[in-house]
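As structure tokens, one chain now follows by itself in the form predicted alone.
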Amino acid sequence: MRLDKYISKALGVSRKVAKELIRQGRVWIDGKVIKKADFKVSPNAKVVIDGEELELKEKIYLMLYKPKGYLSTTEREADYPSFLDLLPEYEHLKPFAAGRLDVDAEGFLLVTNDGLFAHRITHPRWGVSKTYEVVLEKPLSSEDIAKLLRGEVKIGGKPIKVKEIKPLEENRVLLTLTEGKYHIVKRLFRSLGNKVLYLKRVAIGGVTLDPSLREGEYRELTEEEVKKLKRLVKLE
């Protein structure tokens, strides 16, 4: 990779700027002042500027832990903010969100830049799983399980085949599901005349959100994890 170019993409600046870099001579590749924008950057090669070293990531996989009352999209809106204001250090990197989360929601936020893993963790093709951890207005009935669980309750003139709901108090349960739509876990609720009145994703794919990380926090995917949701895609 040319060394502009590399510049470019590990400090999210221009092209411009990245050549004036180098000309100024602030440029160290393996202990040497490199001052030709096009000089070749090989893959181990280690690549300082002002005694800073860099690092490029092509490719990020990051679990947000999102708040309420931020958007799962990139886009801002006067009334909420994205959740691209918790990564300032990454949106250089053009990242988005693998599969949305309701505003009024929070929980497990998987970020990334790679377009081709993002469409299949959320394509109902792949069937990667999602867990919930959901409180009801009211307790869920016996019945009201079963119907879930053996694909009774339509969506949009569709069933919805839930994977796993496990109840945990009397009305909070963790429900699996792996199908995405819109709304999804409120309107399979709603349809059974329930109400939901917290939702968290604690699960995507079998990765489980850190408990580690506190509401806006967030931490790169390690290796396992990144292998671990690839594999269930093909991608691996």
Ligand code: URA
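Note that this is a predicted model, so its numbers are computed, not measured. Take the two forms, find the largest set of C-alpha atoms that superpose within 1.5 Å, and that set is the rigid core. Positions refer to the first chain, counted from 1. First, how it differs from the form predicted together with the ligand.
After superposition on the rigid core, the Cα atom of residue 41 is displaced by 2 Å or more between the two forms. A movement of the C-alpha atom of residue 169 falling short of 2 angstroms is seen between the two forms when the two forms are aligned on their rigid core.
Once the cores line up, the CA of residue 217 ends up less than 2 angstroms apart between the two forms.
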Contents of the next structure:
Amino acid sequence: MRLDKYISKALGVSRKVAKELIRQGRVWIDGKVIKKADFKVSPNAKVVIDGEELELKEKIYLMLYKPKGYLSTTEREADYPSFLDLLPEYEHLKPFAAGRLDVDAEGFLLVTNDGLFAHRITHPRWGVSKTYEVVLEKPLSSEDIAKLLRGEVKIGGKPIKVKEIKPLEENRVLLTLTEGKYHIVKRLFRSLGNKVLYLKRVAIGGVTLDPSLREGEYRELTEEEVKKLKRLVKLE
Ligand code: URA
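Could you present the same protein in the form predicted together with the ligand, rather than the form predicted alone shown above?
The complete assembly is shown below, putting the previous chain first.
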């Protein structure tokens, strides 16, 4: 993040005031005076103003391409590594995943430390869509697709709303749901006598996993992407 933006967020002042503080030579980063407003502050930099360390309770919104074999929980004592191991420079900001992905699933993990935002993104009331690329053991018949779209496939006796289903190949579909439940995609296809062999989340709320990210890589969401998601859950 740019230094002027960092200071404006940490102190709750305008960018103009932040720039002035920087110009006056009152801002130190990791022991050096920094006079450039566009200086890039690394996430674990020590930023000091007038001798006092700033603590930026910065809200983060990251798009992580979670690989298979990683947990989307923050526990460390489990059999698998946590996604946190892929973002060591953000760990001090206490991130968590807004919507889990199974250990054998991959794709878009929305990582944030904004509790209200995460709650709304995952709560069925807000109906934020999640799109999955799914490879199945058997081809999906047009009858199965119709049943899914009519909401006739149930999990635990409750019909599941499927927003969209797009066949890509015989055994490969793009499935969009507006609710999240434990193992929802796997259970949905199990109810149809099929089996999920591969599962990748490719979009959340219309924000698509960046194709330039490789497994294990991440980037910050752009301002537009954050706005788009926040608008969906009435936080903008
Ligand atoms: N549905 C599943 O079955 N697993 C996931 O990880 C996400 C949705």
